[in-house]
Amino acid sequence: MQNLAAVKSARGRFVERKTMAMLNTPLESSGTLIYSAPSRLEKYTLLPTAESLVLEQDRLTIEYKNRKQRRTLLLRDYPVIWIFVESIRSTLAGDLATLTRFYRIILEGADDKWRLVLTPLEASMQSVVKTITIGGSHNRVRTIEIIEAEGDRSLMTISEETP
């Protein structure tokens, strides 16, 4: 925690793919993602539509740019994005703390090659995620796995931008 607390920012490519009960063949986005620390997360998918996440402390921004739709969500209005959103920011910022909050947390491996199992302790949040998975190599995060609690699953491979 405290090799990723120490990354100020970073910025990656990646891909999506999700597995659905209900789709034949997985759903896959790539796009680029971008932290600034402490707390600001921008996901920018490209394909197949384009769109944009942007986190910023409490604030949530989402916008489909097909459709011409923005939205600005407050996290405490949306507790279970909230506790979704710290998984990934938390583990992002090396914030054990806030992780201990939502979160069972088992760590496995070494620095080269680590896996951090984060269990929902919130009901409300068990009801969405069984586990959410994020794997890395020191202080970069690799991998973020998401199963879900109806068994769809998510797999994110990022991986370094080169300049």
Second form
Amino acid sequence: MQNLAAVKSARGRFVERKTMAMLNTPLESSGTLIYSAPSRLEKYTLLPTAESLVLEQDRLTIEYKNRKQRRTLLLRDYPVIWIFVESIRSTLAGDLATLTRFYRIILEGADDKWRLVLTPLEASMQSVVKTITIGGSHNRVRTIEIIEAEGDRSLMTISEETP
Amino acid sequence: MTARVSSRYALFIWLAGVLVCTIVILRTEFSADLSAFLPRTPTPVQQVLVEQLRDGVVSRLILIAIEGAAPAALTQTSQRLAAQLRQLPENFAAINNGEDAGATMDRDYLWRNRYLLSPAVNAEHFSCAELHAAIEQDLQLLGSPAGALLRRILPNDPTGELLRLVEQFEGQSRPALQHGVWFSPDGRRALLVAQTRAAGYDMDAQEQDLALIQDAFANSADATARAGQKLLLSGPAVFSVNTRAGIKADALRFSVIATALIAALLLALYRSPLALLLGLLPVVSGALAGIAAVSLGFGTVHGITLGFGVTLIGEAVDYAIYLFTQLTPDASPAGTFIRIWPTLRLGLLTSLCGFSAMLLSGFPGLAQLGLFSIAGLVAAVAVTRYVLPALLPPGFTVHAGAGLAPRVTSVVRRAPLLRYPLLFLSVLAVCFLVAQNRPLWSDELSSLSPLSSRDRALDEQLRRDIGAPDVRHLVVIHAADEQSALAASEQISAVLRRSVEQGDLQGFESPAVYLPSLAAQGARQAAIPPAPTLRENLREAQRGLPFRAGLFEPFLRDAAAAATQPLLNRADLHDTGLALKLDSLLVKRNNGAGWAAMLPLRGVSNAGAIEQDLARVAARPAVLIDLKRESDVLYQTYRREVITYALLGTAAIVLLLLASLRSLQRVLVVLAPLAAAGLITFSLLVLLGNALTIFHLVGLLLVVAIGSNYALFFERQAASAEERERTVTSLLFANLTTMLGFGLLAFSKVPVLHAIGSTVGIGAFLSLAFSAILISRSAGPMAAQPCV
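Hand over the structure of the form predicted in complex with its partner chain; the form predicted alone is what we had up.
Full complex below, order starting with the chain above.
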């Protein structure tokens, strides 16, 4: 956690694959992920459609480029989304206090290959998410796997940005 | 003999008058309507707003805040307080503190009726192409963090109607949540909003509701848990009840103090209980006549009028003082009156001129004060003139502070020495007033509000906390019935939506969002295609998209149900938080004046353009109101009006003086001290940090009206040194009682009483002092000059 907290900014390419009961085929998307300590997280999806998500403090701004639509959510109004995004942001920030506020935490593995398993504490969240597993080595996050209560799952793989 | 008979008639008429007045007063209704001291509102649009203030939803809201403890403790108190108050459905229609109770009902209403409520539903909405676009968008949303929320409703609502409905409320500010209840943004206060069943003007009921809230707060936790926690209440009902209680307390306290002080003064002056009793007779008669006159003239008597009655005690007693002090053992009361009556009558008439200006002002409350004073003074003078002589024992004479008189006289004799200092002071006052770089006059309507600035500040704070900032721009629509009001709102909404796109404003609210007109609902219902068509369109629309077959079956079911569901009316909103909103935006007006819809606007940047857009479709009377501009213009209009009346009042006083003194020079002599007193009083008020209002101006007019009495008595040629001594003594005591009456009002927390009280208190004293300085003839060569 201290290692993660020491990272002031990080940038990576991501590929996300979502498997949902509603859909016949998995949903795949890719783009860039940018983190700036302590509380800013940006996710720019390029494929299949351009979309950006910017999380800054307690507001989340979603922009759909193709529809020229932009929407800002206050996280406190959407607790489920809040807990969701906090799992990623707080891990990147090494903010154990916030994580333990929302999740039961199990840390496994060694420094060069660790795994953080988060299980939500609140009932409202439990009905949505079963576990969030974050894998990485040293101070880099490599994978984020989300298993939802109803069986849907998503796996995000993050690789170093090639300059 | 005739004198005896006529005085017997006088006694009889007086007793009958007292009886009639008492009966009228016993049947009088006393009010504390806060709008009485706001100007009468001339336009129908303002009328709607004032009606809302009186008994609309807005008037039924009580803002509750709890502070003084850690958020966790405040949360608990908020929850317990709300739970207790929800047990009292007969008193409170709704208790909101952010707990989910109401929100669930709201979501449920929106969810169940989404196809009738959504403005997007039209003939094209369920076509193959539009369905395809909608589902494609869903796919994109599923990939985003919002996907987790969307997933549950997607099978029922692929076209995103719920999201669209919720979006309409976005931008409406809401209080922040902490621990699941409403908090101020700084987290220091937990917030609740109670809606009472009783209307805002029903003060007895409101008083009871407030007591219930206080009890519930006291019971919401044991004493140790509640340690340091403070309950704050605000809102129109709180204001009315507090103001009424404040006025009641003020009126009672000041009347008792004034009566006691004046009685003590009279006793000290006359050393005779009989003189005291007789002296108070005109006062009591005047007060009875004043209240009865207001009751008959206005239907109700405002609490503030009673508070103002204190001043009457101070003024009405003057006439008895003049009479008693001028009585000599060798002259009958009738004889004495022959001497002093002309001056007394002239003094009364000038006072009446002053109060008439109040009577004619556009403020119902101020007009009451005027009528009260006029009736009271006339009755007091009549009793002094016709009843007191009949009651005075033969040979009655009073020993009027014999030790005092010579000393007073010697002071007065030396007063003219101060002429040049006074002249200098007056010039200084003019310079001071001219040199003020901040505006002398308060320009805001709120300066007339009977609320103390502290109450107002608390209310503004709580409103900011709860995210209900005062609306400044508003479109008001008048219609004959509910349905046409809703239909008009829809029509105007379409115009406003275009204005939003053009960037003239950020957003707006409309009652039709919560309850569309039956016509609009019917049109939406008709736009839902028959089940087989919709199924076919959906099948086509899903082509090329990865959604599982049969996923949207719930949507087909819901749409088919919506196509035949009964149309919504007001009753369907029952028990939701949305009903509150609807009731504040759509109101049935009193007296069969039809319906009014109000569309509050947010973030207006180009009011002119919106006005033009509205005018273009204005088949219906829709008016854009800028509340701030409206009220400021109103205030300025009324200030002009009051200034006009004050000038007319002053002119009437000058004419009166001219008519009776028949000499321009004498009139100028009488007016000089009053002008100086007015100037210096205003300077003092400004120096003390007051922003001058209409009420100060009215006070100044009263200074002229009352001060002219002193000037007249000073100016009057005395027959002997002894009579002059008596005159001066009686003036001093009359002035003392007036200062007491008005001066006490300066301590009132009710702004109108405070303003008039402080102005007249200071002004009356200065008028007497300056009359002594400028008019007194006993000193130096002036004494030798023959009088005109």
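This structure is a prediction, so every number in the text was calculated from the model and none was measured. Just so we're on the same page, rigid core means the largest C-alpha set that superposes within 1.5 Å between forms. Numbering follows the first chain given and starts at 1.
Asks: Does V15 move its CA by 2 angstroms or more between these two forms when the core is aligned?
Replies: V15: C-alpha displaced by less than 2 Å between these two forms.
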